[in-house]
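Next up: a single chain in structure tokens, the form predicted alone.
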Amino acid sequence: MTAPEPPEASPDTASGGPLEAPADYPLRFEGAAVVLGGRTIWSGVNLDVRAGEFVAVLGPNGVGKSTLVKAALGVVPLSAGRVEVLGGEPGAAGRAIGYLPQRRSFDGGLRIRGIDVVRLGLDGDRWGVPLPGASKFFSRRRHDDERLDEVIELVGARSYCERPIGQVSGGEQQRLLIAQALVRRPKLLLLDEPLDSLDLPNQSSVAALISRICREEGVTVVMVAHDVNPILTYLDGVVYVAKGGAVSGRPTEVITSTTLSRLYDTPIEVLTTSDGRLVVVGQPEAPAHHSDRHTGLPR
């Protein structure tokens, strides 16, 4: 992840080419900005994030986190600036994105298998049977069900996945969802607050299972969080958005007491514990304090 300062001109920058080829930033967003019923979300976002990188996206409750992934996925619509995703218009990446949308609870009385929920990442767009070509069909299925076993062995679910999704515990369903995601092979994984709702354990097991396939699969993970301190150990650079705007880079440049101070135009101190954890002291509320919900406004 490379800081939001424009790059020295270059032969390509100089003829409006791309600065890198798209493989190398799987995300770039440049002069962003978000309005929404005439308010401005943010505005002025510049962010690289390079391929393999794990990121966060850190902030208080309103400020738009999750609006920035919307806007990756062309969901949210840009009022200025642009975004492009893997070398293209949000939108139009389709199977090489993955994505889990902030945490849904499931029924205890769901009857459908954890690995039903994760097959739907697979053909949960498709419709009936083909009729014509049944061998293509079969061959099909073969290399989905392979591709199933691959992915719930990664995520560490062989011994739940059979179970109702609703008989299984938050950690476990998380698990599935993530796998659910990670099914069709995506290079860019969008995953909205995953460790919500989650006990420390699950927490920092989840946290260390998503840098892991990070690191093995080679997909660039782009995370929303309202708490640093379970994934800080596994970041490669943080985005932390403010009223108005955003600033990244690594977790060291951007958590401090001067960059959020300077971010949110107001004394911050940034502290660090005797067990390594981070606390901010002052506007806005720290990262380990965020509410779960946040009715009304953008996360």
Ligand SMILES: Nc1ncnc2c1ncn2[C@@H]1O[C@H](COP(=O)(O)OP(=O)(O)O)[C@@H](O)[C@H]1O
Second form
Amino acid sequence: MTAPEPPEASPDTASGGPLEAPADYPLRFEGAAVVLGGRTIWSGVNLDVRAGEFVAVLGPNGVGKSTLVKAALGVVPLSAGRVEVLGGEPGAAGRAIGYLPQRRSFDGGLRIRGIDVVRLGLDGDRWGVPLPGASKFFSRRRHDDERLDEVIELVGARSYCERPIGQVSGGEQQRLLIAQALVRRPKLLLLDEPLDSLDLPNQSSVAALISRICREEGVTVVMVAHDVNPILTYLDGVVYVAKGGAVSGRPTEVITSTTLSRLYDTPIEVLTTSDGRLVVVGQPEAPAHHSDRHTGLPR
Amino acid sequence: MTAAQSAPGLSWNVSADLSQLFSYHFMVNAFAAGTIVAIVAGAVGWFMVLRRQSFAGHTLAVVSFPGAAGAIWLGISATAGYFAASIAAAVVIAMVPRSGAGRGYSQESAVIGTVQVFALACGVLFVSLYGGFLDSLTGLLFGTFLGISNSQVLILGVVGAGVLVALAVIARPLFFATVDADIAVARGVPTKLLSVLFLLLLGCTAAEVSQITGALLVFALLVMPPAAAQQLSARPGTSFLVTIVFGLLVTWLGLGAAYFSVYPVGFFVTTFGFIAYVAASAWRAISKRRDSRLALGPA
Ligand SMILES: Nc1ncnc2c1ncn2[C@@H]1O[C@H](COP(=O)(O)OP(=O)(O)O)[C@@H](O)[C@H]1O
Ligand SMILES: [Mg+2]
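Having seen the form predicted alone, the form predicted together with the named molecule:
Then the entire complex follows, led off by the chain already shown.
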């Protein structure tokens, strides 16, 4: 991972130099910047995620963590710099990326089984109708069924995958959605706050599941989180987004009083509790440069 | 239309009743048209209920009423009026901008409601301009099975087959976009295009159903069978097939009952649809209670 960079970058980094072998770095940002609605969300972001790493994107609400993930997906365009995803343009990697958007829950009245939602991750973008009983005649359909079985087993959703998805708990929905993101064997998994709205036991078990997927399936995981503690022990790297820029590195390098104080330009203390949890004190919650007409609710 | 023709004797001899039913050419046409419409309405309605677009479906049907009334007044084919008005309205609704979060939908329903009530008013005007106020008004609003011509059956069949083929082509991505829009977008499914296409198919379908049930009672075939079927099963394939079966039963029973009585067909089709929905809801409530009792019971 690169050394921390000041959050300023000139647009000429867009031309960019030759990058290293793509296999080593499934996700790279180089002097990247995003402007949304006339406002620079962040700029000068440098990031190198190595293959097989588990990296967290951290930072207060509204600083642009989801925007970072969307830039990697190619859904949000860069205004400067470049993003390289699996050795190509963002958005070109399609099948090789698994994505889980932020705060997605299903309407309680939706009468569709969890396993059907997982299957959509596999074949939802194919035209036509799936014919019942097709697995007897088509080997692709048989492979699909086997893979579906595998991911359901992997996330431990066997007992509830036949229930309507609107009626399973938040933690169960999250596991099903992780299965959906995984079902095509992606090389890169982008998870946007998958622990959000889960209770503590579920947070730690879903975090353990994601880490296990990262190690056992050899998938590179980039995960947005609001709180680093449930995942701290599993992480290879963190990206801390704040104040229009970002720093990245090992968790022990980034989540320190010195680095965060420099990033926020204001004194910040990182404390370690007796059970090894990190507490960040003095971090402004809303982005300091917040200048648009929306005034956020007091947090 | 005379009372003697509308209320023939019903005996306990089913085969005699059936042969009496089909000895009239208009009755054969009514069953052919009803069968086509029931299948198309079931297939499209299944997606409509899943997409929570029932209000749009109802409006497209209501709009077909001024279309048909206007066509009759101008002395052109009522069938053409039905389709032209519904498809035009589908285009209008598709053009209403819809911004992802809630706000867009309420904007949409206000626009749809405004269009709907204005259409109804125009229809009443056209009917009174034409002169034959009462007869055509009840027929157009509440359905009739008399006087369905061979060419009308042919048009219903051709349009219906077109709708079914188009729906079969887009079925899986449409299902994906309906159940899980965020992921579908990230996977490159053209969700906006699909929603426009679906509205056009819904417009054609609403125009077809209106010709049997009347413009105000389309829900009998468009909503009740899929809503009942989705209560009974959370498996997409199963609930889809059950929808079609319910639609056919409701239509056939409704036409038969209307033939042997003096009351309008719309009433019977709606009543049988209502019974199916209530029965399905009751069945689900009972099986849910049984499940929770089983879950709590032996603890
Ligand atoms: N389409 C958009 N147009 C303008 N501003 C946007 C848009 N999407 C997000 N933003 C703004 O970008 C900022 C970062 O958003 P986001 O990436 O969702 O933050 P986070 O995920 O860190 O909470 C927020 O202030 C938000 O208001
Ligand atoms: Mg976010």
